[in-house]
Structure formats: C-alpha cells, structure tokens
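Okay, so here's just one chain, in structure tokens, the form predicted on its own.
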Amino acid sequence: MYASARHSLVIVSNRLPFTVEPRPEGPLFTRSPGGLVTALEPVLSDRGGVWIGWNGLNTDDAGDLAGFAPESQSGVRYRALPLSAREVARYYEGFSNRTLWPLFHYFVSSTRIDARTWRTYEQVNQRFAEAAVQESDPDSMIWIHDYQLLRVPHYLRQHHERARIGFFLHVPFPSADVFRVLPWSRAIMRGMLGADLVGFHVQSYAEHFLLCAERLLGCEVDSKAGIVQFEGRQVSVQAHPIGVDVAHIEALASAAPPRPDVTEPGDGVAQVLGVDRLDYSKGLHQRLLSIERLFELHPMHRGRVTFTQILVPSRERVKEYEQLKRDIDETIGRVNGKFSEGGWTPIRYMVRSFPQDELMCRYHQAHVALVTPLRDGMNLVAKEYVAAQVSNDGVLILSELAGAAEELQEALLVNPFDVEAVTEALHSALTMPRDERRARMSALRDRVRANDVHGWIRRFLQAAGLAWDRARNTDLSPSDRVRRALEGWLGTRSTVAVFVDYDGTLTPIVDRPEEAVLSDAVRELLEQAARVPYLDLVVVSGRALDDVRSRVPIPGITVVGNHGFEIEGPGISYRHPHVDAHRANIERAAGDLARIDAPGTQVEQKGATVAFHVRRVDSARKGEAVTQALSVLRDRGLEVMVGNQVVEGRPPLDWHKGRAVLHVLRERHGANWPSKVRVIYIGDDTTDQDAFRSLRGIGRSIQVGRARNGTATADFMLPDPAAVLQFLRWLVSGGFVSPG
C-alpha cells in the first residue's frame, strides 16, 4: 500500500492514540478519534513498528499505569513513555503549551519565557529520543510529530548519525522576527534540523523555517529547492498539506438523515456550525461578535438562522483557558438574552466531545460552516466539513490565516479579526444562490478528495526516504560545507584570526593528557599557517601555558593556556593579575584530589588551575569519583568546570576563554578590530562555549563533534580533528582571499 520502503516505522508523538481511564477491574483504553490515527495504524500494521507516546497519566497519581499501553493488535505495538506530574506541568503544560503554542500562533504577549520549563522540555525530549532508539533498528524510518518534540531529531542524530528521521510540524511555524523572541530559538532549529525531512502544512511555513535557518544559524540555504546545509548534511524542507479520511467521512455523512432543504431565507431555520477545541487561537470571541452583528445588521435572519458552537474542552487546568471559557459563556448569554424570542435561540452551545458519526451528521446537516481561527496550522474541521457535504450544497467560511486557506480557495475567505467582514460573509453564505453554492463546494470536494490523509502519509514517507538518500549521497564533506558558508564572509577583511583548541580539536582525545601529541601533518600545517601573512593563528587550551608551548613550539603562533589565565605570543604577554591570590587553594585542592580513592584517576596541577581526569576510571566508580572531586573543589572555594572526562577547578574570577580571546584581539589588532579582522574559533569542549558566546555576532564559531551538553552555541559543526585539519588546509590555501 505504501511503497516508500519496507523499513519498519517508528511513530513518535506526544500522545498515544488512545486515552486511559483507571478502573478497579483494570484500565479502560478508549481509541482517540481522528483521521490521522485511522490512517497511521494500518501503515504501522503493514510495515511493522511501534507508536511511542505519553498515555495521559502521570506517575505521581497513576503509578505504573502511567507507563502502561494496550497489547499489540494487528502488528501495531504501543510504548507508553511515563511522565511525572512535574514533567507534565513543565514540559507539556509549561513549555509546550505556554511558550511554544502561543509563540507559534503569533500570540507573543501570551508567551511565557521560563528556563525551568525549557530544561524539563529538553530532558523529556531526550527521553523520547532514547525510547525511539531502543525501539528502532538502523533501517527503521522514525517519524516524529509536532511542537512538543522539536528537539527529538537532534538527540536521535546524536545516537545514530545515519538514522532515517522525518519530522512533521502540525502547527504554524512563525516568521523569523517572531521566532527569535524565544531565547532557545537556535536550539530549536538545531533540534528540527536533525531530521532528514522537515515537513510543514503549507509553503509559507516552510519558507519561514528556511529563513530562520539562514538568519539564526548561518546555514547555507537553497530556498527554491528547499534544502538546508547543516552539519555536513542536506536537510529537505517541504510542504505536505495534511488531509482527512474522505472515504470514511463520506460514508458516515451519507448514512446521516437528510438535512432540511433551505434555499432561501424564510424556507426554514438554516444551521450555521462551528466546531473547535477550547483555545484562544480559534477566534471564538470574535466569531460570536460576528454572529451578534449579523442579527443587528440583517434582522431578516432573526428566527431563521441558528448558530451551533461545539466546543471540545482542552487544557482545562491552564488558567488562560479557564478565563477564555468564562468570556465565551458570558458573550453567548448576552447575545441569546438580546435576541431570543418565541422559542428561537440564536446560539446553541455544547461543551463536550462528540462521537465521530454524530459529528459527521452535524457537518452534513449544516448549511454553513464558520471556521475562523486567528491562526491555525491547517484546520481539519474545514476539510471534514467539505468531505461531509456529499450533496455539494454547503458553504464554507474560512479564515485566511488558517493553513487550509492556501488549498481551499473556493471557500469564502475572511480575516477573522475583521468582525464586520465575517458578518457580511455570513450574510452572503446564507443568501447565496444554489448554483454558486454547489459550484464552490464541488470544487472544494474534488481537492479535498484528491489530497486525503492516506495520500499525505504516502507522499511524506516517500519524500522522507528520498531526503535520506540525498543526505547520504551528498558530495561535499563537512569541512567543505563550512568552507562554502564562510568564504564570502571571510573575503571582506584582510586578516583572519583563527583560534583553535588543542585537545579534541588539533589532536584526538586520548586516555592520558601527556599522550596528546600533534601529528606530523598537523604540525606541518601549523608551521605553514604561521608564515601566512593574512592569518593570525592562536592555540587555546586548558593546559598550562608551558605545556601547550612545548607541544606547539612554532614561532609566530600565540598560545593561550590555563583557559585564558596565561597568554604568550608575538607582541603579547599576559598573566591574570589575581591568579596568585588563589594559588594556595589550587595546590591544596590538588593534594585533596590525589587522595580520592578511585583507580585510574589523574591529577594535573597546572599552576593557575587544577584538573582531575577520570577517563580511565571504571564506569562503576566514575560517578562517585566525580562527585568527590566536585566537593573538594567547591570546599576550596574554586570555580568548577565539568568537561569531557575531566573536572577542573579554577580561581573564582570573571575570566575564561571568551574573555581571553577578546583580550588577544584587542591587544593584537586594536579596539576597532571587528572592522579589520574576521575571527573564527574552533573547539570541542564545554569551556570553548564561553568563547562561542563571546564571539556571537562578531565572529564565527565551530563545534568539533557533538556538544556534550546537548545545546551547542556554535555557528557550525565539524565531526572530528580530521575535518578540522581539512578546514585549516583550506584557510592556509587562501581560497577565500579576493584577488588584488
């Protein structure tokens, strides 16, 4: 049925496709309604695979039941990811629904910025990714859904570089100017770009994403082809408008009782229908005001038109939604009190979920559907209503700010903020000649039928497979991609200052610090670089300055040691003036660290700092050794840095690699160095991120390997020291230097 490939499928979504109700006799599972669930489960059954998600319960209240899922049926397995009450509050109700949801729907003033909820969101996304890794094999297609899981592709890519990953966003993606309001916008972009294919409902959302990749991450972007060059891969960005299960809806609508035939006002009571979740993005208040204005401006409709609003409860524990519900209740009460007469009530209001067959019946019997969200990713109510109009006789009024408006052009498109315009569209719909109604609806039905949910799944999976093939078959190496992104920028200055970390960047990470020695190829290249007039090369390290100088004994190269506390090079000699006051504590800490009983540890006394290496410690003892080291360093009043298999203590001074880099640039090139020099910093460790942050916007930074804290702040990425060597060769070659 779905011919994209025969690899198993792993679906990852915030919620599993059912609800769970704890009962004394055992949990009751109720299947969630909706065409997406109906369409995805046969694909899972056909290909084999698993659906991973949260079952709606939390471990604090439901215990083990929060990790419970029903038995496999028809080849479909479910895996429930248990969440604690705190995780639900911060990851789901907090960051997902109080930060991302309002921001992505352009409600910037309602967006809450909270670092605690962001941290929990990161942690939960990492757990979803780990579950997907456990449930997949190297050939599985992993399909991640929606805004609650934007960081999952990143963590999956960390686990398996060649994983097949598709991501689809079911809500709008905002413009760059709105998205950058989020302090973690770059981390979100990196998260999504971990996928091979990033899918959106409509082209405008894809264009917003491409622009964000270019502006926020400095990626090379081919907007026409929908390709982002990211971390040595080509990421495809495409629009795939989701559809509905048309055949199923048509069958339910055809079985519904016929609706009263209302061709002209006065022939009966015309039914106008709204169906929405309770959410401020749905434009419910503005819609009710339009209904009120309809009866004020066109009294001919009084007693002859009834508006039915079906409101599905949503996020009832969120305070903003409680207030929204009260406002709606009050407005409906006021309008009904104002116009009701002789047994006729203008607005019928039902707050509950409906079985799908009853809902399709109501769609079928409605003469007009009023679908006016203030912003919506797609809005499947519009498509469901069209599919249910088996007699081609309804009228759809649709917000032009819903994604569906790009497809459903024969609807009466309105600006939902313009109450008067919506009112006039209602009047037009209620008085529209039958020939026009049927012509519009016939065209809408043809398009909705041609793009149903089954076709959407098939097309997306095929596109994801092709994107994976393209990403694997790219001709450019990671260093070539960074080169292409930087060559134009570098060519606008006469000098390039290159700061390069030592361990893990110029040399591979080794078990013992003394074993990290430059290869002949790297040494020769550094010697060449030192002779190039337009390059200013600086080696940066956490090692003691004398140690680094002994390993890089090349004239003309500046050396920064001890994380910036010591600097030596042509025309510059620096020792931080306040280090000596802390040397006694450094020496005492070194002695205390040496007494930690964990075979394999190594203490490195570096004068201005001290390092405690644990790479060779048995994994069972490593955590305890690190904990003891942290306690020792803090007890001695030192600032603690946790790096790659090392814990370091340094004086509690406002100084780090970033400050040292800026000091070198100022001393070497003057206070106005940004007008003369392009700066690149290349590093792999946690401490290098201080330099990444210091150079944000005035230089460019390159992370070597994956950032160990999961949220690298660098502009680009290179996979290993071999790629760094290739990139440095290009810098030395001067391929970016403008002639003349």
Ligand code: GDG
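Numbering follows the first chain given and starts at 1. Note that the coordinates shown come from a computational prediction; the quantities given were computed from them, not determined experimentally. C-alpha atoms forming the largest set that superposes within 1.5 Å between two forms make up the rigid core. Compared with the form predicted in complex with the named molecule:
- Taking the rigid core as fixed, one finds a CA shift for A530 of 2 Å or more between these two forms.
- Once the cores line up, the CA of G455 ends up less than 2 angstroms apart between these two forms.
- Comparing the forms between these two forms, the C-alpha position of P721 differs by 2 angstroms or more, with the core used for superposition.
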The other form holds:
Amino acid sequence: MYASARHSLVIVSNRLPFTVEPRPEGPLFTRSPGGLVTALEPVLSDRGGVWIGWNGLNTDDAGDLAGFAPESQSGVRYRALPLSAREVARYYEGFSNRTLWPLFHYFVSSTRIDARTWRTYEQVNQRFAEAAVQESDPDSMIWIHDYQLLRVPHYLRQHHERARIGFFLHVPFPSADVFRVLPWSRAIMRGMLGADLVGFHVQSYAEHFLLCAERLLGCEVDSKAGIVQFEGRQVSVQAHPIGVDVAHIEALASAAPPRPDVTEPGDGVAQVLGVDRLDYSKGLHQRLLSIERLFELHPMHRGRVTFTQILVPSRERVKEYEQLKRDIDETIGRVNGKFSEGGWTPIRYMVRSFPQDELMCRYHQAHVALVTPLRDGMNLVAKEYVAAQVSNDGVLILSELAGAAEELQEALLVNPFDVEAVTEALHSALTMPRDERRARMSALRDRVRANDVHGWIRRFLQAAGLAWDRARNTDLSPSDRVRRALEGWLGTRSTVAVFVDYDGTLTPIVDRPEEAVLSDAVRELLEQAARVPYLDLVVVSGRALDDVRSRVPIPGITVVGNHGFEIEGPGISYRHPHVDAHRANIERAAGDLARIDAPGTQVEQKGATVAFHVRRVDSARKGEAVTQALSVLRDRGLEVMVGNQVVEGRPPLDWHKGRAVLHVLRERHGANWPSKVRVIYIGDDTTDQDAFRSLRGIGRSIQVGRARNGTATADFMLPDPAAVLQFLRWLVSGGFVSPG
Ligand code: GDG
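Since the one above is the form predicted on its own, can you give the form predicted in complex with the named molecule too?
Expanding to the full complex; the earlier chain stays at the top.
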C-alpha cells in the first residue's frame, strides 16, 4: 500500500491511541477517535510494527496496569511505557506542558523554567528511545511524534548510527529568539537533529528550525534545500502539512440531516460552531468577546444566531487550565445574561467529548465555523469542518496564526487577537451571499481533499526513507570535520581564544592588498563574536596595526599587526622594545625595493616591517624581481620571509606571530592560561606556521588552503575563507557547550 513498505514501522508518541480505565472485571480500553489513529493503524498492520507510548495511567496509582496495552488487533502491537506519578508530573505536566507547550505557542511569560522537570524529561525520553530500540530491527523505520519526545531521536542515533528515524512536530516551532529562551535549546536541537527527517506542518516552522540549527549549533545549513549538516550526516528539514480523513468525514457528514438554509430573515437560527480542546492557545476567551461584540454592534443577529462551543477537557491537572475554564464559564454567563431573550440563548456550551459521527454531523449543520486559535501548529478542526461541507456551503473563519491558514487561503482569515475584526468577519460570514460561500468552500474542499491524512502518512514515510539515503551518502564537510574533532576539547574550558589571520583567512586573497576588505557577513560575525563573553577574539596580520584596525573597526577585538611587533586590544598595548632601532633601516630597504625595475611590483612600508608584493608582476619576470628583493633585504641585514606572492623584510629579532600569540595569552589570562583557556589559531600564510608551532600541544591550529611549503604543520585544515566563516559561526553560536 505504501511505497517504503519493506521496512517495519515503529511509531513512538507520548500517548497510545486509547484510554485505559481500571475496572473490577479487567481494564477497559477505549480507542481514541481521530483521523491520525485511524490512518496510521492500517499502515502499521500492513508493514508490521508496533506503537509505543504511555497509556495515561501511572505506576503509583495503577501498578502494573500502567504498563498494560490491549492485545494485538489486526497485526498492530502496542507497547505501553509505564510512568510513575512523579514522572507524569515532571515530564508530562511539567516540562512538556508547562515549558514546551507555552513556549512553542509564544506564551513566553507563562513558560516555566525548572531544571528538575528537564532532567525527568531527559530520563523519560531516554526510556522511550530504549523501548524503541528493543522493538525495532536494524531496518525498521522509527517515526517519533511531537514535542514530548524531542530528545528521543538523539538517544536512538546514539544507540544505532544507521537507524532510520523520522520526527514530526505537531505544534509550531517558534522563531529563534523565542526558542532560545529555553536554557536547554541546544540540547533540544541536538535531540531533534538525531533524525534523518525533521517534519513540520508548515514552511515557516521549518525555516525557524533551520535558523536555530545555524545560530545555536553553528551548523552549515542549506535553507533552500532544507538540509542541515550535523555530526557528519545531512538532516532533511521539511514541511509536511497534516491532513484529515476526508472520505470518512464525507461519509459521516452525508448521513447527517440537511442543513436548514437561513439566509432570509425569519428562516430560523444560524448556527456558528467552535470545537476545541480546552486550551489557552485556542483563543477561547477572545472568541467569546467577539460573539458579545457581534450582538452589540449588529443587533440584527440577536435571536437569529446561536454560537455553540464544544470543549473537550484536557490537561486538567495543569493549573493554568483550571483558571481558563473558570474565565470561560464567567464570560459565557455574562454574555448569556446580557442578551438571552424569549427561548433564545446566544451561547451554548458543552464541555465533553462527542462520538465522531455526532461531531461530524454538527460540523455539517453549522453555517459558520469559528476557528480562532492564538497559535496552532495546524488545527484539524478547520480541515474537518471543510471536509464535512459536502454541499459546498458553510463559511470558515480561520485564525491566520494557525498553520492551517497557509493552505486554507479562501477562508475568512482573521487575527484572533483583534476582537472587532473577528466580529466583522462573523457578520460578513452570516450575511455572505450563497455564490460567494460556494466559491470559497469548493476551493477549500479541493485543497483539503488533495492532501488527506493517508497522503500525509505516505509522503512523510517516503520522504523519511529518502532522507535516510541522503544522510548516509555524504562525507563530512571540512568544517564539520574540524568541529567534530574540536567539540569535546573546547567544551572543557570556560574561555576560547581565537586567533585569526586576516588576508587569505578572513578575506579571500586579492590582487592589491588595499582591496582586501571584510565582507558584510564576516564583519557582522566578528561584531557578534566580540560580544560573546566566552570568546576572546584576536585578529593577527602582517599588515601594519593601524591598517588592520581600519579594516576591522570592531571594539573589543585585539589586533596583532606587523607579524606580532605591534599589539593593541582591551588591556594590552604592546610594541616590541627594539623595533624602533631598526626603523631607519626598514625605510632605506623600502627605498631600495621601490627602485627594482619590474612593472606591477608594489612596496608596502609598514613601519616596523616592509613588504614587496609581486602578485601583479608578469610571471616571466616574477622570479627575477623576487631574487632582487631578497638580496636588497639581506644586504640591509633584515630577516627575510617569503610569503604568498610577497617578500617581507623584518628586524632580525627573535619575534614572530607565535611569540605574539603567547604574549597576548599571558597578558590577558595569566601565566597559567592553558588551564583556563582553549586556544585556536587559524591562518593561511607561511608566517602563520610560527604560531602553529608555538601552540603545538597547548592549542589547536587550522591551516586555510594548502600549506605553501607543502608541509602541513597545522592540526586541521579548512579549504577557504568561506569555510572559516562557517567554523567561526559555530564558535560564536556556542555549539560546543555541553548540553544540560
Ligand atoms: C495538535 C496541534 C495539530 C475535538 N473534540 C472532539 C473531537 N475533537 C478532535 C477534533 C480534531 C482534534 O480533536 C483536535 O485537533 P486540533 O488540530 O484542533 O488540535 P490539538 O489537539 O491541539 O492537536 C494541532 C494537531 O496536533 C495534529 O497535528 O493540528 O495544531 O496542537 O481532530 O475533531 N473528536 C471527537 N469528539 C470530540 O468531542 N470524536
């Protein structure tokens, strides 16, 4: 039935698809209604496999029953993961529902930050992963669902590097600035990135996630392709909007009695319907205020419109939900008290669950559906209402902050916080001509039909299989390799000192040295780096100090110029004590070099040192020009360095970039800096090799591009400045800081 049917399927979700009630005659299992369950079970039975989850009881109250699941039915096995009362309180009610749920729905101020609940969440996620390992074979496809299990992919990957893992988030993934409020945001990113495919309802959630991978972990990200390079694998990140079981809903709705037409005055009472889990994200309070405003601003609807709200109780042990229920009771009482007349009550209110056929019948009967969550991953009620409009009638009012709004553009889209706008949308819906209703609804129905829940499952599993193939077929990118090698080492000190060369490392090599300017991306990153407390950033160059300063005008960054003879930065102002004694000699050498007769040469007088550039000299004459320069510099008693398209003369003092680096470290962090600081030096030039040598064993060095003399003295290699940028981005992101 499904394309990737050859591998057995393991579904891992917080809840199993049934409730259990202890009864004296034995436990009573009641299957949960809902399209996802009915759509997944045939796939499970077809492929063979198991569904792992919690059965809703806890071991303290229910003992062994908390680990109980019904016997296998039609080839589907369930495995119940028993949780203690304390685990339920901390993992489920705590971290899942008091931390992740509000944060992911942008209720930042209601988000609890509690390290104890996080620890339990970790432990329970680990147990889910262990159960999945036990229930799967090496080829199984493991599909993990939702925000309660964000760390499970990581634990599974740790156990089995080649496991096939898909993860789907049913709630929104918030923007990076909101997500990083969570002290464990990086651990959660690593958790989700354990999967081969990370799926979201809509593109904007996928985009938020990709940005977080880049910002928080410093991963290389291809946003267009939806690929994150993570620990040597390519993780696919995609939008897979969930659908509903359209055919089933249509069948139930078609069996319902026809809906009365109420377009003309005196036709009867128009029905407006709301169906939600009792949750503060669903915008219930604002919705009730919109109903109240409707009867105030448009009295023509009094006696002619009834709003029915169905509320399914949920998370009753979480305090915020009790308060919400009280507020709703109060508001409904007030509105009904204000407007009820004769036999008419404006708001009808039912707090309980209905059988699915009855619910679909109510959808069908409703002239208008009011779906106004303040934030919602998708919102299935909107799609179910559309599917139930078998006569292509009915008007959907939908929050633009629900994921469903991305697909259901023909609905009346509203901002759910704008009470009067919702009121006006209601008025338009109730007075909308039939032609417009039909035009909108038939377009919506086409959309909902094209992506039903069966298609969703098929596409997700196919995409997860492809993502697994892709993840396996890649080599590590160079900067990933370096990161992986340094990750553990970096995480063990509180400060990281990063020395980075300028030309050829931060900027690509150009023909004229004065044209080497920082790109906006590098400059922004360095500015960011300068603000990161654990980073000590130092730019090192053979250029004169003032020259480097003017190219890197970023306060807080230390600059080493003239191959180390000049240093300036917070708390340091250094000039080699003997350098001035050689100044006149350097000037004379510069004069001699200027007289070398070869078009394209360029002499750079840098005060403490002098450089003779030959990049633009015709290749036939280059060798001769270099030989002449070498003899001029030697005649002047200077130490000579041959770099990339450049010959340099400097005072014959035992001083170089390596010694300058050690000087900076001692000045800044004290003589025992190696016990406090991790040091990385990144450079492309021959002169950088002095620093590589000085740091051997006490720091790590990275050669950019091929080493000029062919001997690699650095610990690692990066191909070019673009890879350096990626690597620095990762350092700035703190991606190596250990989780927890
Ligand atoms: C999460 C995300 C995302 C409601 N009352 C009854 C009943 N229901 C069913 C509805 C619908 C489901 O419950 C509610 O689904 P939603 O999508 O509206 O919301 P959440 O529960 O918050 O679900 C959400 C969803 O996951 C799927 O990915 O869309 O954004 O928050 O199917 O029909 N069903 C029955 N009786 C009721 O009284 N039988």
